[in-house]
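Just one chain is shown here, as C-alpha cells, and it is the form predicted on its own.
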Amino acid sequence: MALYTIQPVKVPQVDTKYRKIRTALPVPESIPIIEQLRKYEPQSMQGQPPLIWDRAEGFQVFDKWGNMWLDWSSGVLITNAGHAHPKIIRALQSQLNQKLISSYVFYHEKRAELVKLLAEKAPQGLDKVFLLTTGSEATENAIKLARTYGIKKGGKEKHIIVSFHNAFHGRTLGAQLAGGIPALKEWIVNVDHGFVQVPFPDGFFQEDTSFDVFLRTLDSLGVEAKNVAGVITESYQGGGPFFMPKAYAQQLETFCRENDALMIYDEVQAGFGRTGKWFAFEHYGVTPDLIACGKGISSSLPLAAVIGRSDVMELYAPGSMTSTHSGSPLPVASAVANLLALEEEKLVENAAELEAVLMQGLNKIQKKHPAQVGFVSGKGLVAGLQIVKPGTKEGDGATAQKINEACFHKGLLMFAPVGAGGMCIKISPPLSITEEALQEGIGVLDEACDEVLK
C-alpha cells in the first residue's frame, strides 16, 4: 500500500452543507502529530489519509482546524448507526455513572439484554450467542467450533475447513489460515493442510460461477466431502464487494447439509444493516449454522460475537470457552443502544432505499470511464469501483490511490483502496446518511474520477 504524502498541498477551498476544506492538506499544524505517530508506531499503521480526527458525528468527520469531511468509511464499516450516535453516547454515560466498566464473564444485566437481542435477530434455531472483542476472535472461534464438531461427528479425518480465494477473515493465525490471500500467509511457513481454498464466484476474476467449480476444486485437492468439517465464507468479499450468486449460495448450503459440515458466514463487515438487510446472507435465502459478527454490532467500541446452533455452541464445558473481555459492560451497553437505534430509526431500510441512488451514480461513472473502471458492485450502502489498467482485469492501485486522495482533498473521506493490489475504491458511509448527502458524495467521486482518469 502506497503512503499518502504528508507534505501540505494547497487545495481549492470547499464550503458546502456537508463538506468544508479551509486549509492546505494535510494541515500544516497536524504534521508534528503525524510525525510523532510515525516515530512510535509501526509503518503498518500509516496507510490511511493524513488527517487528525478531532471528532466525528453522524456521517461527518472533523479536525480541529475547521475542516469537515463527508465520511464514506464508517471508520472501517463500524459506525453503521453513525458516529457518536446520541443513544450510544447516553448509554455509555449511564454505564460509566453506574461504575461498572469491567466484569470478565461474571453476569451483568446488560449482557443478558444484548445476547437476547442478537438471538432474536438471528434465524430461528441459532439461539446461542458468545460475545468476544474482535472480528478475528469471532472467526477463530467459529473455526474452532466447526473443527470440534467435525471431529466429534466423524473422527479426526473430518477436520477440513474450506474457504475461498481472496477471502479475508482477520489477522490472527487461524483467521489467516482460513483466508485466501497467499501473501498474508508467508509468515506462517508451515500452513495447516486442513485449510483449503476454492475459487470465489465473484463474476469478475472468477467468471465461472457454477457450483461445479467448488466440487471440482475439492476433488483436485484430494478432499473428500465427508471430511469437510465446515465451510466459511464472507457474506460478501470486502475487496469488491463481491457477492455470491444466490443459486451458488443455496447449493453450498445443500452441500453442507448433505455432508454434516457447518456453514459459517463471516458477517463482520457485512452485518447489522450494511447491505440493506439485517444480515447480508439474507440476500441468499440461506440459514448458516454459525455467524461471526463484529464492527457494526456496536457502531463504536470493540465487540464481536458468534451466534449459532445450540448443539454446536454447547460443545465446550463451563469455563472452557471464554474471553477476558467477553461481554465487557461498556461495549455491551453501546451495542444494545446501537441495535435499538438501527431498529427504531429504520436505518436498515434507509440503506436498502439508498442502494438505487448509489448504484445509479456509480454505474454512471463507469459508463464515462469503461476502460479503467472495470467492475462496479454493491448492495445497500456498501459498494466499490475496481480500477484497472485499460483493457485488462489487472488492478491499477496507483490510479485508485490518486482518486482516493483527490476525494480527500475535496472533503470526501474513504479509507485507502483495498482488494487485489489496492484496486478497489470502497464506499461504506454510515447508514444514517441522507439522500442529499449521498448525492453530494457521488458528485465529488465523479469529479475526482474525471480529473484522474481524464
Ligand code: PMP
Second form
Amino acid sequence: MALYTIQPVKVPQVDTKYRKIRTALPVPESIPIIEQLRKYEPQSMQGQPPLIWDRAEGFQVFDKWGNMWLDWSSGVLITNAGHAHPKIIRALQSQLNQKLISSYVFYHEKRAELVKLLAEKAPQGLDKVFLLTTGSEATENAIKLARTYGIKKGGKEKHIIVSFHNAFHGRTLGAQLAGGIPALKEWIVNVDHGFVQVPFPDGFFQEDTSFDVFLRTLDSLGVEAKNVAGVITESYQGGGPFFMPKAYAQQLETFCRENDALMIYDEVQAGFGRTGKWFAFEHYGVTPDLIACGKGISSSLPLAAVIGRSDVMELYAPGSMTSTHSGSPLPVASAVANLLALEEEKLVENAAELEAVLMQGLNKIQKKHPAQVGFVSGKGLVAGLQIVKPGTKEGDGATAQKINEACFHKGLLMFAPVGAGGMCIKISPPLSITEEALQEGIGVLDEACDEVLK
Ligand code: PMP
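Coords for the form predicted together with the named molecule, given the form predicted on its own:
Okay, now the whole complex, with that chain kicking things off.
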C-alpha cells in the first residue's frame, strides 16, 4: 500500500456548502500528531489519509484548523446512519447517565431490545442472535458453528469450509484461513486443509461466472460435496464491490441445501442498508443460515453479531459460547438507536434511490477514461472504480492513490484505495448523504480523474 506524504503541500482553497479547505495539506500543525502516531504504532497502521479527525457529523468530517471534508468513507463503512447521529448521541448520553457501561456476565435490558430487533430484521427462521465486538469475531464464530454443525451431522469428514478467492473475512486466524488472499496467509504456514477456496464470480477478474466453476473447482481439489460443512462468502467482495450473479447465488444456496452445508453470508461490510437493502444477500433472493454482522450495525461503537438458525446457534451449551464484551451496554445502546434511525429516516431507501445518481456519475467518468478506469460497479451507496494499466486488468495502485490524494486535497474524503494492489477507488458515503452533496462529490472525483488521468 502506498503511503500518503506528510510533507505539507499548498493546495487551492475550497469553500463550498459541503467542503472547506483553508490550509496546506496535511495541515502543518497536524504533522507532530501524525509523527507521534507513526512513532508509537506499528507501520501496519500507516497508509491512512493524513488528517486528524476532530469532529464528524452527518456526512462531513472536520479538523481543528477550519477544514471540512465531504465524507465518502463512513470511517470504513461504519457510520451508515451518518457520523454522530443525534439519536445515537442521545442514546449514549442516556446510557452514561444511567451509569451502566459494563455488565457482562449479567443481563441488561437494552441487550434484550437489540437481539429482538436484529432477529426481526433477519429473514424468518434466523431467530437467534449472538453479540460480539468485531467483524472478525463474527466470521470466526460463524465458521466455528458451521464446522460444529457439520461434524455433528456428518461426522469428522464433514468439516470442510468453502470460501472464495480474494475473500476478506478479517485478520484473525480462522478468518484468514477462510480468506482468499494468499499473501495474507503466509504467516500461518501449516494451513488447515479443511479450508478451500474457489473462484469468485466477479465478472471482472473471473469472467466465467457459471456455477459449474464452483463444482469443478471442488472436484479438482478432491472435495466431496457431502463433506462440506459450510460455505462462507461476503455478500459483495469489498475490493470491487463485486457481486455474484443472482443465478449463481441461488445455485449456491441449492448446493448448500442439497448437501446440508451451512450458507454463511458475511454482511460485516454490506449490511444495514449499504446496498439499498437491509442485507445485501436480499438482492440475490436467498436465505442464509448464518449472517455475520459488524461495522454499520451500530454506526459507531464496536459491535458485531452472528444471526442464525436456532438449531445451529444452540449447538453450544450455556456458558460455552460467550465473550467478555458481548452486549456491552454502550455499543448496544448505539446499535438500537442506529437501527431505529436507519428505519425512521428511511436511509436504506435513500441509498437505493441514490444508486442511479452515483452510478450514472461514475459511468460517465469511466467513459472519459476507458483505458484506465477498467471497471465500475456498485449498488446502493457503495461503489468502486478499478484503476488499471491502460487497456489491461492489471491494477495501477499508484495512479489510484494519486486520484484519492487529489480528492483529499479538494475536500472529498475516502479511505486509501483497496483491492488488489490498491487499484480500487472505493466510494461509501454515509447513507444520510443528500443528492446535492453526492453530485458535488461526483464532480470532485471527475475533476481529480481528469487531472490525474489526462
Ligand atoms: N468481513 C468483512 C467483509 C469485512 O469487510 C471486514 C472488515 N473490513 C471484516 C470481516 C473484519 O471486521 P473487523 O475489522 O471488525 O474485525
